[in-house]
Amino acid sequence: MNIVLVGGGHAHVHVLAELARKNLPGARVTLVTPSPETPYSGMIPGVVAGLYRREEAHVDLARLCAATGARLLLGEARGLDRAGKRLLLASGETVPYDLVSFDVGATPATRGVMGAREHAIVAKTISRFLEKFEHLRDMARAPTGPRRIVVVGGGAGGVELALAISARLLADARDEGRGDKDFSLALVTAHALLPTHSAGARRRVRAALARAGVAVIEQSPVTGISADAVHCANGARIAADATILTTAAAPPDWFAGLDLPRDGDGFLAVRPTLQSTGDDDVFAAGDCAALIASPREKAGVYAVRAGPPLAANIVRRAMGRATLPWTPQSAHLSIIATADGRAIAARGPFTIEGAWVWRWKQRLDRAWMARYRGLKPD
């Protein structure tokens, strides 16, 4: 039985550990991923803000595979031969499978935004974003370096990044004895700020952005990005030396060539069992998947919580047993770190804020990381 996991996302990290615990007779598990490490999205804004070291926010997939007996194959998937049951890689290699699961995340939706690929720093993939952000920090240290920073996207991810970037660049300026008054940072969103959050959460987040000196520009869909500006549909031109794009998620381009059902946005369509609506031997979870029966926003919390039901159903399918449905909760806890030693927690209409919320978030994030980083090779 060849079980192939494509992508090292949050759900697959749990699947690796669970498959090792189940120890299925004759099962050979292969993880296919372009990188030997995977970031934990909940901690990335903390890395940007300088509150975590980079390694603290990444799971070592090579070590995890060694600890769980899985084979790690570094490569990029590019297609699926369902008739021959083979995963196709960009290198031309093929990987045979009996069961295959996709957890490859998503990319920012750049279609309709002219110049985005040439002039913007996209927030995904995370590893590339961190590299580009470090380059931005280096450039900002120069007397003529970038001073006008614009973050595009008013969801929780955009808010956290805007606050983290502001904190880090201003701290760099102060640490090096440079003035920090010449920096400006703006957050531009096509709709209202945090459209899926309550009014109370939006009020607290607006206050946090104001404290950090981040200007908020709402109801301004971005149509173009140039080397020195962000251009909006309403004719507004926002001066920008650097633009970070955190807009709505889009599926990987190569999904268009998969002979599998997808939703209207191009994500893999899955049933409540996390199996493809068109193939019982194909699973998908995380941002790359769309639960047709219970659509949810693209949020890391759903990828994390999909791990246990995904693992259970892969095991059940491998053993010839019926898979079981999973319905994610309709409302989830959202904790937005404000990069000043505080955080804002929101769920439904309820919201709280304080330094203790940041400490709570740290404990939750570190506990998730410890669960998989603590595994040791046999």
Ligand SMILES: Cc1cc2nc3c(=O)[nH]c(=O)nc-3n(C[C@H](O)[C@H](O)[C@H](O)COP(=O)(O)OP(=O)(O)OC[C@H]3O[C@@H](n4cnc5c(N)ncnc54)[C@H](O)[C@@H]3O)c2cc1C
Second form
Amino acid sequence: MNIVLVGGGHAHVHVLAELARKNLPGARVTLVTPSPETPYSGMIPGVVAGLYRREEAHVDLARLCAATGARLLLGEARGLDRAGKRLLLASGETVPYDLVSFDVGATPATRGVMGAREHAIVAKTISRFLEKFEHLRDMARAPTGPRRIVVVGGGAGGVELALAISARLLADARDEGRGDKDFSLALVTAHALLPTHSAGARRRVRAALARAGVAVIEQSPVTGISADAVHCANGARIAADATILTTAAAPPDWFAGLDLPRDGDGFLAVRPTLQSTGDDDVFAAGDCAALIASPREKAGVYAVRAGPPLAANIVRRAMGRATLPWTPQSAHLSIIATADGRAIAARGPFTIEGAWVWRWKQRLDRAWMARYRGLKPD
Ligand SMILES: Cc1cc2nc3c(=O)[nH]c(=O)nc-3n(C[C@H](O)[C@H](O)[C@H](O)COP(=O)(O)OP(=O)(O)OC[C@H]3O[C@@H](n4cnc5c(N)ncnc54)[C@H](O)[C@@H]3O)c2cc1C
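Alongside the form predicted alone that was just displayed, please also present the structure of the form predicted together with the named molecule.
And the full complex, kicking off with our chain again.
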């Protein structure tokens, strides 16, 4: 039995550990991933802010595969031959499967934003983003370097990144004795700030952005990005030496070629069992999947939550047993780090803020990482 896990996202990290624990007789598990490490989204803004080292916020997939007995195949999926039961890779290689599961994430939507690919720093893939951010920091060191920074996207990721970028660039400037007065930061968003959060959470986040000197420009869909500005549908032009794009998630382009049902936005349509609505041997979870019966926003927290039901159902299907439905919780705890030693926690209408919330978030995130870091080969 060949079980092929495509992408080392948050759900698959758990699946790898669980499949090893179950020790399915005759099962051969393969992880296909372009990189031997995967970022843990909750800690990435902390890397940008300089609060975590890069390696603290990445799961070492090579080590995890070694610890769980899975085969690591470095490569990028590009398609699926369902009739031949083969995964197709960008390299031209094929990987036979009996069960295949996708947890390949999403990318910020750039369609409809002219010049985004040429001029914006896109927040995904996160490894590429982190490289480009380091380059931005280097450029900002020059006297004529970028000073007007714009973050596009008013979701939790955009807010955290704007706060983290502001904190880091201003700290660099102060550390190097350059002074931080000539920097300007803006967050531009198509709708209201944090549309899925409560009014109380939004109030606290607005205050944190104001303290950090980040201007918030709402109800301004961005239609174009050029070398020196962000252009909005309402005609506004916001001067920008560097633009970071964290807009709503879009599926990978190659999903368009999959002979599998997808939702209106192009994500893989799955049943409550996390099986494709069109194929019982194909599973999907995390940002790349759309739970048709209970749609949820694209967030790392749901990808993490999908890990246990996905693992259980892959095992059940492999053993010829019926798979079980899963309904993700409707409200989730969202903790937004404000990059000033504090964080804002929100769940439904409740919000709370403080230095202890940041310490709490650190404990939760480090505990998640430790669970998969600590696994050792038998
Ligand atoms: C800057 C930033 C901050 C964020 N902060 C938060 C937060 O604090 N809390 C939160 O809940 N969400 C946050 N998010 C959203 C979060 O990143 C995503 O919702 C989450 O990463 C989704 O997890 P996933 O498992 O679906 O995919 P991912 O974490 O994106 O993992 C996908 C994996 O698949 C691999 N892959 C990609 N393409 C292929 C391919 N073709 N073949 C094989 N492998 C492939 C990738 O290398 C990667 O390892 C943030 C997003 C950004 C950009």
